[in-house]
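The form predicted alone is given below as one chain in structure tokens.
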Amino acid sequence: MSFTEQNISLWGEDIPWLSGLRQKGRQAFTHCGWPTAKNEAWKYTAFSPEKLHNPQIIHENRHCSADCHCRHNHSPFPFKVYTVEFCNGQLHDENFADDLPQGITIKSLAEAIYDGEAQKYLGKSFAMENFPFAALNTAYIEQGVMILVEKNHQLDAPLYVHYHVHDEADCFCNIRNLIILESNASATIIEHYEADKNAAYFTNAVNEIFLNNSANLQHYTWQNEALEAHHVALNSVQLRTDSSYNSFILQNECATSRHESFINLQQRGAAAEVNGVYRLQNNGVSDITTNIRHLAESTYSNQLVKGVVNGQAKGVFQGQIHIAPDAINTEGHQLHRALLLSNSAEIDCKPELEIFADDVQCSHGATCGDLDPEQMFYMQTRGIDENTARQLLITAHLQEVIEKIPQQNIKDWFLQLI
């Protein structure tokens, strides 16, 4: 029996609006079904349930050993962060920082639902029939956090949200986060997905992000899942007047990794920067998909994605920019560049522009090729061996994207990872 057919008891079934929202999610997923190559948005990353090993939603609280990461407020950074820990798809409430600045609230999604605070936002940022895995996520809403930055406040250090899966777990990590920045608020969030080496599981994450007037969010993701893992994530972002959203994702190899951004620039002056890097060595699939909708005048977006693919791996970039009829004086740009280092590897790229307004500036571009043989030859004539020369050129190729990160300490950390 598939885990989507199991009769799973979830908390909160006595809350009518939550029970109704879950039912809408189940109906939407049943209508959509598992995405196949016939679905235009999934034609390069068709997903079959047979790829999964019947993962289970874990209800029992995990009694972690003393050396488990979640017991040590683990942080890989050489600078201060506030930490939120997930273990096997479950939130560890006890790790919420108790020294958060005034005006910053972090609470479990369950608490936000029971308090009634989540109802205003949950399921309000996207149409479930357009996102089958987000519909599935909605059907099993249970784990997650709500992050609220109040008006005119800022988070003085990054919030590090750490997701870890242990190798004995064959689990369905269904995570739903709400991120709300009120007017003139700012924050930095770093998400880190990782697992024990031999873990096999399915991560299905959805972030619903709401940025009010002049709010600013810096959002970084390091997807470093186990090789047998499947990872699907959606960032659904709503931006109001003069707000800005700056995101960066570093995708390492796993069985399937799809990171999707659905961004609505709703009001004048809203801006989004969506950049990413992927690097594949074996037979994994990396998919970065964006859909940025300019719905008002004088809005701005820019995307830069670079990848390196070797072995029998596949890299996918799908980028859509939509300019609504009234969205005059807007700018929307996207560029994808990839290195294809094997005859067995594959790159699929689909840039799209939908322009329904005059007086706009839009561009898109895509390139794919091998390492420059003249550059390789030049370095070898200077005494650099072939393997070192290849690594230097690959690093230089990817570094351009990381250099766009505005925060120097986070930029330096990511440069060490490529």
Contents of the next structure:
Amino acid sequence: MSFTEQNISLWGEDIPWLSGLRQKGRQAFTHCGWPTAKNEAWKYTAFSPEKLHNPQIIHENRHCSADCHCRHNHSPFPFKVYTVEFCNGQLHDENFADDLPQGITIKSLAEAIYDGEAQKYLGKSFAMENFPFAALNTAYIEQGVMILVEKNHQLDAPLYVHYHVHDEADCFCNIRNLIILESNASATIIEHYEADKNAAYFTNAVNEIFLNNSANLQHYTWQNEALEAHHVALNSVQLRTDSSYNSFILQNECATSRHESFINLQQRGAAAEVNGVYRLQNNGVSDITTNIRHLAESTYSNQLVKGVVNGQAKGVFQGQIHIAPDAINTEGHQLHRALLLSNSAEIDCKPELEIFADDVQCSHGATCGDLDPEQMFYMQTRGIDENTARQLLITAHLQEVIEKIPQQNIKDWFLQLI
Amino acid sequence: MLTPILEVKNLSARAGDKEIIKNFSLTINEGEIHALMGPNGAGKSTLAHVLAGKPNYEITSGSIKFLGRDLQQMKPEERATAGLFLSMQYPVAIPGVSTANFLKHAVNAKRKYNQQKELDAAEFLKLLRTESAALNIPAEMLKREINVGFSGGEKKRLEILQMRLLQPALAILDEADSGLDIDALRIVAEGINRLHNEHNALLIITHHLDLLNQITPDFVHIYYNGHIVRTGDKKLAEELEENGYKNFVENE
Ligand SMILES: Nc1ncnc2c1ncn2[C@@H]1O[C@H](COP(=O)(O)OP(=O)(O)O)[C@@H](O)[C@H]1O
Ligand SMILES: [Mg+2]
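Could the form predicted together with the partner chain be shown next, to go alongside the form predicted alone?
The next block holds the full complex; its first chain is the one shown before.
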């Protein structure tokens, strides 16, 4: 029995548009199949179903006792956040959202679907045939939240979205969120994936993000899944006039981790900053893939991705910048720098620039190498042992990306994590 | 009785196929100041790097003892914590590592080796303030990434600051005076003189009499083609200043 033939009964099959959308997702996924090396967008990150241990959507909160911290608006941060909790892929929706400021709505995706609000957005930001896992995600749409910031409103503290998996080897966390910022609205979201114990579960998350004129979203992802877990996430973002999307991911090692950003700068003045850091030391695969589409004039994008790969692990960066014929006066920059610390580790880097407009400023660059022996020697001649010297250089390498985070408290948080 | 700090005997070393140090011998005792002078490309920096443990060089023969231990068996960081310091001719920039943080790691590595309690941030800052003020190093410079965008003179003062913080038994100063203006040279020379006492020693690699006028060497060695060709006292340096190397290198 194949993964998609599992007889999972989903709620809302009586809603025609929803069951139609799921059906389309199922068809698109069946049509694309599991991405193999032949699929250009996945050529470095083979992802076969055998790797997944028969994942199941868990409908009840297994192993999650009443005193589990995911029930108690737990936050690891030394600053105020609003919290949304998922446990084993299921939303804990009992107690969030009661202290939110005016103009901010957070509700379960189910509620947004029954309200009819979700219909306008769900599945509208990308074409499923290009994103096999997002198609799969669509086939199983159930869990997720809708976050809406109304016109001219600000979320005054970050929204912390915590995805927590207990010791559940077969768990399939299929998360679909809608994030909508109306004109001149702003918000900060910190997504955090983590597990109690090492387990081979599967996370497949899709965020559809809609930023209206002059809206601003700061989007942080702290991916700290279990070492044996598989993780695929897509951020599909649509930006209107003068809106901005600023993202950062800290990608820790798991069996396979793919973090993909599909960003459409649809209208004049839209800007995106897509930065990330990955660290691998065993035999995991870490993939950061971006596709930034400059579809209008005076749009801006910048990407800085840095990695450290050791052991037998593999780091992948694929960065596509597309500049449409009308998108004059645009700027698109991309830089990937990786440290390759072992002979059996691997880095694959694929920059792709498609420029159809004149009068654009574009740059891309990639470096891959070992730690600088002169720097190592200099430190050692000051008595700093080899291991500490390596750590200092690795931290320095990654720190440059984190330094770009505009919010001091969040920057400090990520700095102490590396 | 003289107590040796460094004893190099018949040392030869090469980089790849190129033999750079050839049958070099030198003993440095406690309290002594040695100056090593020689034309460009003679192999002075290579000698300094070999003593500090740089991996690119292969020692083909000879022995090096430092405080009675076989130096070749020690990693660069062990040599440093045991009391060998190299002020580099070309200090290395390390983007992303702040100078103060770097110095704290260095000081605490040495303290750990000496089984002293490591300094906390406040204690270290106090020490750093005192030492950097003496070398005219502004606090702002210590916040910057180490050697990144530093001028030649700033780099050299920072090397001397590190020497002062680490209080080595043997300081090898490879062109510590290059690129310094008159005032900076005086400050650096004072820093070196304040370190020197009867229990430690200096090996000063220089081209200029100016530095040796401020730090009086007990011995001046002329180094050419990988070894010492002549040893004398400070007068030898004065002679060099007058006539250049030609009298010393021609009969080689
Ligand atoms: N790692 C190396 N590989 C090849 N040649 C080297 C290396 N290090 C030094 N040399 C060469 O050895 C010679 C001596 O260099 P150096 O020790 O820097 O001289 P000095 O400091 O006396 O000016 C030079 O010709 C230099 O190019
Ligand atoms: Mg030199």
